[in-house]
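Presented below, as structure tokens, is a lone chain in the form predicted alone.
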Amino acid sequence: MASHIGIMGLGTMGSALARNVASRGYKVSVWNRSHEKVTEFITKYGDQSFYGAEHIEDFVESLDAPRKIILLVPAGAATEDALQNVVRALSEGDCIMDGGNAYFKDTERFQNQLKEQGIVFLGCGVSGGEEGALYGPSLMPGGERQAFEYFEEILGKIAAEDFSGKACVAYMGKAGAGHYVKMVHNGIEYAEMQMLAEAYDLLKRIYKLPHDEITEIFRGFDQGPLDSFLTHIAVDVLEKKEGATPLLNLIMDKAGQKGTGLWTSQEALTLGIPTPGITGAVFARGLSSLKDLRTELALKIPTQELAPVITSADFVKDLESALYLSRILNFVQGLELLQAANTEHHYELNFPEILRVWQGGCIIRATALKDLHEILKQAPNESILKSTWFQKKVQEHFQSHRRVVATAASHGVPLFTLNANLSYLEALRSSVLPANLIQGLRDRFGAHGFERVDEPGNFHGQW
């Protein structure tokens, strides 16, 4: 019997996602790079579901045609590598979709490559992690609609749920859209998993609360508006111990990344569009590898203990209020960035559709999506800064956030995304910018004018 779809990668996220596929009643043929894995898949699933490929032309001929195949390898070479392998071997009309997390312009690549060959090629951001592939995952589907028809089923079935019940898969439009949403979506994952860390040190360093009171806070910001997966799993890592030692204090302090963040930070300083909040997140991981450094300073530069002046209960309420107003600002900046993209790159997005796909199943999901969701369902291309719910909450919160940064400042604690978000919101509502002192240092070394507020045009000052 031939099968429905293959897979080709059978990694954490290509074997969990080939489970789930198959659990949804599709037959799937699994490929990999190494056939060990194939045949140790193979071993512990069974085959009435699955059927193991050796080669890459045996691998092809299982498949139904047209041929569908989701791609689950390493973004860069082995996916590259892997296209090469497959589309020898592919007949016109066949499709590939890759889910890795490629960069959008590869993306946008390979689909002008593969369409001279005329094969459909759909770029698809997955996020979930394992449980997410395994269950249900956020599917962000992106390229010509022909490829999104082809897989549209199948994603339907596979997919996370959102609030409503419906399944968090979405045409996100044109060329590179769907990896390019994926992208912005990890942006603000880093975002989301600094600003926790920093709440975390600030309980830490400046109050030297006990580990088990830390973990119960956090306990307490999950079951509050601060609501998400990562405040959730925070938990996770806060609870668990080896014997009596919390292993969060024998985790080295250095953050990996594998450049989605980068890529995103990259992307708004292209676009001119500021992400402070994301690009801080990535500057601290960057920072955090620097451990032998930083560990050498700590003793050349100590830091004055200081007592706190506010009460560690009443500093408990003013952190989870600037940690929600800090989410909501992280989520701007990826849609800001978003609607800028899209007017440069053309692609078609529906804002409240990537709200609704990431409701469920992905990294960032969150109680706060609903609430933006329905502020873009109202005003689908306008700023959510501009919206009277956003004026609210900062009205609510903007006291709480600034308390949580002069204190962290006063007390020597590095603020990489609450402090930006909070100077971001500052900027925003500061009519009046210091931006006139530049203009005129940039006329005065390089003659590069300036505009007045007195009246229109270009001038150049007499210096």
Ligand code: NAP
Contents of the next structure:
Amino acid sequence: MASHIGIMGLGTMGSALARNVASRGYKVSVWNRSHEKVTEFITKYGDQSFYGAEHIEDFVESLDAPRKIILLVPAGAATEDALQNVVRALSEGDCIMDGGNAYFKDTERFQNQLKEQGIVFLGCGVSGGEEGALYGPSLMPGGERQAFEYFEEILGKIAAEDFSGKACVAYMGKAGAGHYVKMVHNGIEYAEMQMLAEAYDLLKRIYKLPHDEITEIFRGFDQGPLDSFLTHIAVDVLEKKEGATPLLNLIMDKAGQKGTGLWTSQEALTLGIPTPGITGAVFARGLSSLKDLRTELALKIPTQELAPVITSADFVKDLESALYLSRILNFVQGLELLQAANTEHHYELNFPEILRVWQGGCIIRATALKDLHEILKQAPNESILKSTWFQKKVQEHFQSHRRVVATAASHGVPLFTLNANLSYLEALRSSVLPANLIQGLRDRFGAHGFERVDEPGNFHGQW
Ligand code: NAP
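The form predicted in complex with this ligand, contrasted with the form predicted alone above:
First the chain shown before, then all remaining chains and molecules of the complex.
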């Protein structure tokens, strides 16, 4: 019996997704560059549901026509290699879905190149890590609608469920829209992780709370409005011990990155959209990797330790508020970037659907997405910043956010996301900013001109 679908790449994501697809009643052919992984996979999970192919030709031959293949390999050169390898064995009308974290411009290039050969190509963001891939990921497919229709049924069956039980998959839009949305999802993920790390740092460095107490504070956060997948697994990470020692105390404080946060920030800079919380998180990871320099400077620039003026119980309440407001701002910045990209790249994004698809399976799933989704359902193309809901939330949490940032500054604790998001908000609510001085300076040294507040036109000063 021919297979319904083929999966190329049996790494963490490919093997989990292959098992998920097979569990929904599909026959799946699998192929991997190094054949040992196929043998291992078939030995471990092999039954009537799988066919393990050694050569790419067998793999392609084993599939029902038109063939449907999901590629799950690292973005960039590996994806390009794997595509070249498989395309020579495919026929016109066959379809490939790239489920890796590809750069959206590569996805658009592959789509155009493959179209010339009659192959249909779908770029699909997949979120949820190994567990998501196995039990239900959040899926963000984009490209030609026909390409989506090839995979629609299978994707609908393997996806996670949103808050109302619908599959967390929707056609995101044209060209590289799927991978663009996934890129921004990952940018938000950077900011979310950074602000949680900042909260941990504040409790540890200013209040010197015992590790187990910090764990309980995070557990409390997870049971309130901050409920999210990342808050939830932060409790798992905090709880883990080796003997009596928290594992966290043994993990080196250098954060890795694979590039999606950087791409999000580059895009934000290119399109002129401020994403300070997200971009701050990318800088924070860069700074974390400067371990030797930090260790040297810590000895050379000592600081005076001050006693906190706010009780730890009151600070925890402020912190919960600041994290909540900052979370909203992380999503707002991602959405503002997506709005600009929609205009720039003509994706035809469906904003309420994006927030619905992020409700289940993905790394940034959070209870806050329920309210954000409702707002966008009412006004799909309006900025969340203009909603009365947002303005009300700001009123509720603003002062707490300010106290948290002020406390961090007076105790020398660096904040990249919580601080950047507060400044973002302060700037947005300032009808007057000091950009008049910048314009004056630009005109003084470079005759760049300026607008006046009292009459229209372009002016120069007689400096
Ligand atoms: P992984 O565990 O490192 O597996 C990588 C797979 O790619 C292996 O099967 C490897 O084959 C294959 N591969 C590498 N170079 C290749 C090449 N030149 N030609 C053909 N195959 C090649 O990676 P993963 O975590 O499964 O990630 C797969 C994709 O999903 C990536 O784009 C990743 O960014 C994305 N993703 C990952 C996660 C996650 O949480 N891990 C979440 C969402 C998306 P060999 O066995 O021969 O080396």
